[in-house]
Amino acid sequence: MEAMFPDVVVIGGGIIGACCAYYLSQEGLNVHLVERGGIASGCSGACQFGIGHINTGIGRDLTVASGRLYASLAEQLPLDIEYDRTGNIYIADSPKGMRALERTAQLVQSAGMRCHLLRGKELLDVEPYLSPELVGGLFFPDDAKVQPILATLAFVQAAKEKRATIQTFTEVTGIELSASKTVAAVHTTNGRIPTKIIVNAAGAWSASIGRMVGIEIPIVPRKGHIVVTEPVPPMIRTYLLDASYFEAVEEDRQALAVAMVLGQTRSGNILLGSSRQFAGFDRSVDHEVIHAMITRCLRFLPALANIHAIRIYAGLRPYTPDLLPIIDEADEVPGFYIAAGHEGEGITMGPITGKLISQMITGQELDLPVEALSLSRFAQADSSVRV
């Protein structure tokens, strides 16, 4: 008896390879996911929660596409994975700030998108916490939050209950190609995968993946920090970020860039971020960094300077010079996929993603368009500036 080999193998057992995993599954392919480490132990166990939003283009379309799945998963993912849908405050502490959320505003209701603007009092009402001082802010009512590892969790073991094969503490060391250049095996710790498809979804570690079978994926880590209080009573009824995330998150390369993120689980535990760096695979703790985050956040919320800090961690955020994920077959390698290079969004958009890979895989129509989320967009780009 000829014996059963994996359609496909997902590399990475993060949120984007859970979903990827899930979703191919539910199509009845035989799907064999490999990581490095354990479930969830890369980005997306040390991140924040929150499922946000960009503001325009295809990230937009992303993000608004992933929510949507969001609010069904919930009901059908076989672990409750702590969705709640508080909706999401961006807020201003200057008179700038709130010039640029009247202009964010704008744009988005002129997407079809709902938001209102909150001032003053206006904000206070929804977030009593809050520091009298800020300016006001802009109300996502139809944003959510979920607990990342449990989603992470979800994933996979409702992919498990499609027969996915789930194998974790084994490492990738080399990809094994046909002599016409397809995909024919993947080579790990714990020996040999044959298959015809693979599903390059190693976050911060893609770029590594990819020149096993000599292809360059521009994906850079990128450095986080999260700072973990005590459970306290309930304090925050939202998300909160800062009004400037976005410019922290388009800070250059050689740039420290922190802003305000604050979200408390059900649990009472208050998570603080966010801060962004380059300092390669390094995941130690700066306490230079978590000063700046801390007083940052005591800007909007000085109650917090009262509650004791239990646990502090970092993670590598996987970054593309443009911000936005590859989500492709490789024109080089047939059958080698790429989903990856999320940077600080993989949660939020880590259903469509998968999502988008099943269709891709099994010749489905397409959700959303991806050809802005080309491998070869960044190739493009190098020639026109050549040029």
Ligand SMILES: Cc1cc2nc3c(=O)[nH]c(=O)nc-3n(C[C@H](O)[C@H](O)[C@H](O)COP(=O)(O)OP(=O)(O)OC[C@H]3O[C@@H](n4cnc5c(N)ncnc54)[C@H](O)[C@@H]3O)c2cc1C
Contents of the next structure:
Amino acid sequence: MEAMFPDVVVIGGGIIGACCAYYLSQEGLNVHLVERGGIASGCSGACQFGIGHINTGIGRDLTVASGRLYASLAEQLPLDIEYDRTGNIYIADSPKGMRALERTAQLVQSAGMRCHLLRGKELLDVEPYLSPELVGGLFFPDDAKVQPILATLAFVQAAKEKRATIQTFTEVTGIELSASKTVAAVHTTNGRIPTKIIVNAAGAWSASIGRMVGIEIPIVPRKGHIVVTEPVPPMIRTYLLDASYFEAVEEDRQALAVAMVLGQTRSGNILLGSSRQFAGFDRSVDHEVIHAMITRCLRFLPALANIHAIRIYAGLRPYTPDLLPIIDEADEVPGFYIAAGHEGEGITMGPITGKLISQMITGQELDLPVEALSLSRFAQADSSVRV
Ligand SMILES: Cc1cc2nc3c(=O)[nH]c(=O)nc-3n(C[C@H](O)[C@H](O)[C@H](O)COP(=O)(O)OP(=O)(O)OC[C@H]3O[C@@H](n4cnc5c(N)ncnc54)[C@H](O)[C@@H]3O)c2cc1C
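For comparison with the form predicted on its own, please write out the form predicted in complex with the ligand.
To see the whole picture, the full complex is given below, headed by that same chain.
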């Protein structure tokens, strides 16, 4: 009798690998997920918890589609993922920042997204602990929050219930190709897994998996810190972001970019962010960065000064030069799919990424066009990356 080989091997047990395993196993495919550490031991276990949106282009389509998927998945997944649709507010601390929010409001409303401006006291009516000196905000009622580790575990658990194999503490060390350069097997620290299809969902480490099949994937780590406070009674109802947040995301020439991001979990802990810097694969805490982050957050929420921090961590965002993920089958290696490079939106975009990958592999009609997410888009562009 012929042994049962997996239809698909997913490399990486973060939110993206978990969502790919989930959607593929829902389609009846025999899925085998391999993770070097524990589930969510990479960036998906070292981040914030906003289900947000991007304002324009395919990024907007991905985030809006994924946000809708979360709303129904929260009801179906086997674990409570702490999904709360409380909305996000982008906050301006200067008239210039407010004018930028007004322009954003016009832009996104004309694309059919719901949002409304909050001026002066209207902002304090929604979030009374904010500084009265802030100018105003832009509220997106459809944005949400989720607990990323629980979400990753829930997708993995649901995949297991559809007979997926989840192999943790197992590192992928090589990929075997056939004579015709198609995928043949995955080599791991726990043996060889024959398969014809691989999904590279290794986040910031995806480039090293690409090199195993001879392709260059322009993804590098972009470090970000988070400070976690002790649990406190409810202080932040929504999820708060600096009006300059997207400038910080797009600022790729500076060594360091800092923007306020604040949210409170169901347990009462407040998570303070955020920072962006290129520091290789180093995840150690940089105290100067933490000082800059806390200073920025205190400007928006002065009451933080009386709350203790209990934990600080850093995660590695998978960064691509155009800040969009790669969701594609590599032209050079049939059967080798890439689902990586989600930078600061991977928790948000997890479900739509998993669904698109599953639709590509099973030959179904795609929910969204993926041409703009191809690996080959970097072949023409200047794909110089920083490490
Ligand atoms: C400070 C910070 C705040 C953030 N806030 C948000 C937010 O509010 N909302 C949002 O949507 N996103 C946010 N993000 C971004 C989000 O966390 C990432 O985009 C997302 O976690 C990436 O998921 P991933 O599955 O691609 O990568 P990861 O979670 O890093 O998973 C990749 C996995 O691959 C495994 N791996 C690597 N190499 C191998 C190998 N050879 N063999 C086996 N396994 C391997 C790793 O161990 C890892 O577990 C934030 C990120 C940071 C750093």
